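Single chain ahead, written as structure tokens, the form predicted alone.
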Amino acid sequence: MKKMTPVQKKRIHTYVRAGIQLLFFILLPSAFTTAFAGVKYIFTRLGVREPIEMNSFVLILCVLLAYTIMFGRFFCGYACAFGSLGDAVRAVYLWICKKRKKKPLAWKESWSNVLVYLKYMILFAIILLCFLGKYSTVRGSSPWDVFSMLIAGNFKLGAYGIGTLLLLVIVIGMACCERFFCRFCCPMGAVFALMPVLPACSLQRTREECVKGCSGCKRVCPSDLDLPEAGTPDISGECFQCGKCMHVCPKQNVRHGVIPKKLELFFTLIRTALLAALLVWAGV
């Protein structure tokens, strides 16, 4: 059997990832909002000094946090409906620019260095509002609530004017910057980014085997990350596990921890099946 070229491997990875994203978007679109409802529930109960019960929201939150600790932000890169929407919007925008022979709007990384902290500020503000029992007063300003309503076929958005406007701004941002929402606006992403990740399954590289002066992996990374050295615990919570760095490396030097390169596709499918099974079991 003829060995696949790096270009063929990249194409297969792209198709497999897009297929997984589409399946989760169609079958389990509410996983993101359900998990974040668990965060809001916990801090609302803490605010009124009531016991926290293991309801479906908290269970799904716990499942995704445990999964993230084990496999990194695979959920964000493959299964989150908001993340998948962002990838689709970005792809359509680039396709339109290519067809019209127009240069896409440039996104300055200096903006990213500041905006990367915005999602933590949003998370803190929501937690504080829940703790104080005031979240219901700003419910109409939530873009993810609007997104959930649209996905569910509910177009009665009269009370969600601010949320609808914010969602529109986010969609525009998704077109101009890859993973705009995930990097800068997602409060659930902020929670995931704070989680430790086991090195055994994280994306790593062996630097001494890299081509001198090459920065291909960083240039294709949606989060503009430097990969950690193989075997070190220095793992960024901003990595979405998209795998783009694996297929741009001229030395094929990037891999998931201890997972052999030849099992990469199998590893992706195993993670997908496990995540889907856990979400269904938890009641999404």
Contents of the next structure:
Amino acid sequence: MKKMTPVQKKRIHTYVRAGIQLLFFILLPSAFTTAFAGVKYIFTRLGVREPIEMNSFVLILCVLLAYTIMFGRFFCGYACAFGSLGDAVRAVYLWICKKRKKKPLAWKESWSNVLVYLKYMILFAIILLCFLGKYSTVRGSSPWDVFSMLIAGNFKLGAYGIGTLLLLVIVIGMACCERFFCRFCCPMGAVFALMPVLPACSLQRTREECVKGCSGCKRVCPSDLDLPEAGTPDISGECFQCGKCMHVCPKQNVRHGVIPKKLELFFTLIRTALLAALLVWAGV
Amino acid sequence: MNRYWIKMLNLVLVVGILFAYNTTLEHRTQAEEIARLTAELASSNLQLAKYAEKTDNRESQEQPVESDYVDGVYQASARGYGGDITMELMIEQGMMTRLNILSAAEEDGAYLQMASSMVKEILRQQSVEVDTVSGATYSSIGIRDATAKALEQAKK
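Having seen the form predicted alone, the form predicted together with the partner chain:
Below is the whole assembly, all chains and molecules, this chain first.
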């Protein structure tokens, strides 16, 4: 077989990722809300001093957390319907900018450094409301609910005024900054970011081999991350395992832990199949 | 490196606390159950003694229960989360004896499974006025409304 050039590899990776995202979007669009329903359920039960049963919500939550500890936030990068919506909105915005020969709005990294903590506050607020049994009072303000209803073809959004407004704001944010919602607002992302990720399969680099002064991987990263040194578990909870850094690196110095470079595409497909099988088994 | 171990420790702690919490509650409910059964046993012994005294002058109390519903099998649909949920309700001797989810193609699996605990509750309480399952409100409402419609058909 002829050896592929880096550009071809990058293109294939982009298409494969978009394809996987589309499949998950169509087939399992509710996985992210179901997992978060598990979080809400646990704190609601704690609030009323009732035992936590292993129901379908909790099972899906446990499955996704275990998967994240093993492979990093692959779910966020490839399978979450809301994340995919963000990527699509961003891609459309960039395409429009290109067509109209305008520069996309600049986003300052200093904003991100502050906003990154917002999601933990949102998570804390939601679990506190659940714990106090007051969650139902803010039901109409969840942009996720509005989104889920829209994909389910339910357009009775009368009681969801605040939620619809928030969804609009989020979509604008998604256009201005890649992975806006995932990085700054997503309460499920906050839970994922708190998980320890095993270094065996997560993205890392061998610093010594880098081109001096190159920061390609950091610039292409939707979360502006510095990759961890190979073999160390310093992987950031903000990494979506999107793999863009692998293909921008001029020395092909970025890799998934112990996975050989040649098997990279295969590894992506394996992770996808495993994730899909787990979700279906858990009953999404 | 440090951050990784802190996260690991936190995770172990959270899981440990949740397990401890569940075990404690289980022990408590067991203790309560034992206390309740003991009390029940004592009172039923007492009643048994009384019943033995009165048993001569007592007529059979088994009369058919008065009911507003005609026996049969009824079906009805109502809007759930993504589409219609169809329920099948069987009424025997004026009581709801069986309730099945016939179809709910547009519901998400996990949510429907959570909401299906309503079925047992409706049969137990013999009423559709049961609490919806939190987190699966739409599917719950679909099950409840469809059952209510089926019950409406069964009215005399």
